[in-house]
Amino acid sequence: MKNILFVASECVPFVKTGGLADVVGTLPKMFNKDEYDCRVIIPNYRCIPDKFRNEFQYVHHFYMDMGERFNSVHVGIMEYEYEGIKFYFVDNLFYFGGDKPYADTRYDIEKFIYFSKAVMAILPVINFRPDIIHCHDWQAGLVPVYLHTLYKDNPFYSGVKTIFTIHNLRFQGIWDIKTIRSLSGLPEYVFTPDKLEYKKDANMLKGGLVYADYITTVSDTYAGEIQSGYFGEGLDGLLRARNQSLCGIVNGIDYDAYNPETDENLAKKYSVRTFKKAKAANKAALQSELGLDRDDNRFVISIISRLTDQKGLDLVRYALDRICDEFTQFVVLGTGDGQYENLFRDYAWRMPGKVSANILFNEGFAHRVYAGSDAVLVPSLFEPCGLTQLIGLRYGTVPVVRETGGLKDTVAPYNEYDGTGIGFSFANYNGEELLATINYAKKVFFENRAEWDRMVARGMKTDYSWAGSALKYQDLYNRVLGW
């Protein structure tokens, strides 16, 4: 039996702000339980729904030191089994008692230093010695550092390997060295330019990248991009130096959670055999729900996203007047930067019946938007993996994407000459190119609907479930354990 421990700051169904939670909640379920004992540790946030928290079982509690600042900090351990996976929750009301998982940067730095050390301290108490600790993003960045410093002489941790997964390199956990050193209790020698030091500060993500046995990220293209100055967020040199221990494994989606054949949120369920009439019914229902003009011959294109610069919304703003022509309806679902929330509200006010701005997020409603749209737009500046395009394909909604990161890896562009491809894509970060690609998609939709329907069917048949990705992680685990 191989013991694998996932360490992360969020995980579905308990707490989610992004795709990281989907990975940590879904991937452990995909491994053969006769060969792998996969468990997960996350913080016991107060904002975890009570229907779960009320079922948590108390395991133990103790007190640990936290660097020079605190010599007795409470560490509680709660346990819960969900869908065959054992979850542990690090309990500390001071750090995890807020109504959101993240707060201001300084406070988050401290609580995830605490979390990383608590993870290490908990393992002997729960009597679980992992063969591999699989750490996710900067919040777990100090786990490999602690393993190779303060815990390196403890026989319990002897031979434990670490894998570090980058979900988004932009977020790194950076603060001044003096504060991080005093909070973490880490030795002085780790705060050097070849380890945690970064532009005179300390960088928790960098610590994970330096000390982990292997590094993964969430698509092949992103693994290459982050080794360049443009996408490397200041760490490209380190990632190039470690490129023999770096690979990309594209995320999957949960095919049970996203299944148009069984989805109770939809006006009409459908499969790859029945999507033509059912997509039309779902479009009509969505148009009615949003107060858009009821017309099956409109091209409904949606954005389902965090509303931030990273998602390419400055390109959308540039082209939006020309996107929203008489043949098109535009639906937005998401929250984020005020400038974009207000931009879409303004267009919805000026173009009733044509534009719908839904500045909120609701999972069931999102499913109806996917099912009722003809296309989903993902024009990101950078996108490590992206789940929107994968969900779109599952629901027969054609992705229009920029060729970056996981978008490039998962959306083969339509080729009208040989009848291949499952979406539309453009290469340069340019508003005119975005507009031209949307117009090309409209041309196929209006002038060659049979070809459009064949593309929809190809997309729905493409397998982006977790099964294939889990096999790649399994191979990686076996390889790392063989070193």
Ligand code: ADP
Second form
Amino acid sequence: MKNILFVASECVPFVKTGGLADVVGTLPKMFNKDEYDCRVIIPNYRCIPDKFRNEFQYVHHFYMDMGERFNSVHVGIMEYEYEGIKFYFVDNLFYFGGDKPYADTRYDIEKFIYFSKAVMAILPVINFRPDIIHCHDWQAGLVPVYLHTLYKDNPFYSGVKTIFTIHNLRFQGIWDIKTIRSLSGLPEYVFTPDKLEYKKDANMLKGGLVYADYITTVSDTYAGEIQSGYFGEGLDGLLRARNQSLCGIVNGIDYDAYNPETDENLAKKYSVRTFKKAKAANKAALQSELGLDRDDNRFVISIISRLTDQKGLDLVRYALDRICDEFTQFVVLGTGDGQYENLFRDYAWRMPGKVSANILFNEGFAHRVYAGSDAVLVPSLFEPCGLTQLIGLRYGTVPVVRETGGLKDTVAPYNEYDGTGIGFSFANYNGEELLATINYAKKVFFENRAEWDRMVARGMKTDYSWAGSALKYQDLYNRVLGW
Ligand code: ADP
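Now that the form predicted alone has been shown, please provide the structure of the form predicted in complex with this ligand.
Below, the chain from earlier opens the complete complex, with every other chain and molecule after it.
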């Protein structure tokens, strides 16, 4: 049996702000249980729903030193088994008592330094010695650093390997060296430009990338892109240097959680055989729910996303007047930057019946938007993998995407000459290209509905479950352990 420990800041069904949570919550279920004992550790946020928190079992608590500033910090350990996977929750109300998982950067830095150190300290207490600690994103960046510094002579951790997965290179956990040094208790020698130092500051993600045995990211294209100056977020040199220990493994989606045949959120369930009528019913229900004009003969295009620059929303702003013609309805579900929240609120106010702005986060509602839309728009500036296009495909909702990162790897563009492809895509980060691509999609939708429906069926049949990618992670684990 190989022991794997996932370390992350969010995980479905407990806490989710983006795709990271979907991956961390789903992938452990997909491994061969006879060969891998995969467990997950996340913070015990106060904002995890009570229906889960009330079921958590207390395991133990102790006090931990944390660098120069604090020498006696509470670490509680809670445990909960869910769908066959053991989850651990690091308990500390001071750090995790907020109403959402992340707050301002300085506070988050301290929070996840604490979290990383607590993860290391907990392992002997729960008597789980991982063969591999699989760290996700900057919040877990210091785990490999601790392993190779403060814990390097401790026999319990001897031979433990680490894998670091980059879900988004933009977020790195950067603060001044003095603060990070004193909060983390890490030795001075790690704060050099070949290790954690980054433009005179300290960078927690960089620590993970330097010290991990292997690095993965969530699509092949993104694995290549991040080794270039444009996408490398200042770390492309390091990633090029680690090129031999870096690969892309594309994300899947949970085919049980996202299944239009069994989805209780929908007005009408459907499969690839029944989608035509059922999607019309879901569209009508969505139009009613959102107060849009109830008309099957409108093209409903949606964005379900964090509302940030990464997601290509300035292109949407540029083209929105022309996207919203009399044949089209535009739906947004998302939260994020005020400028985009207000942009969409403004359009919804000016174009009632045609534009719907839902500035909120709601999983069940998201499922209804996927099911009731004809197309899902993902025009990202960069996109490590992207899950919304995969969920769209599963729900027979045609993705319209920009060819970057995982969007490029997962959405084969429609080819009208040989009748292949499962979505629409454009190459350049340009509002006119975005508009032309949406208009092309509309043309097929309105003028050649049979072709459109065949494309929907092809998309629904494409396998983006975790099965294939989970095998790739298993291969990687075996390779790393064979070293
Ligand atoms: P990212 O991780 O960059 O936010 P992904 O496409 O990888 O983007 O994952 C986004 C996930 O979050 C998807 O499961 C999507 O359905 C979900 N999501 C995004 N915004 C909302 C929202 N406002 N309400 C419900 N789900 C949302």
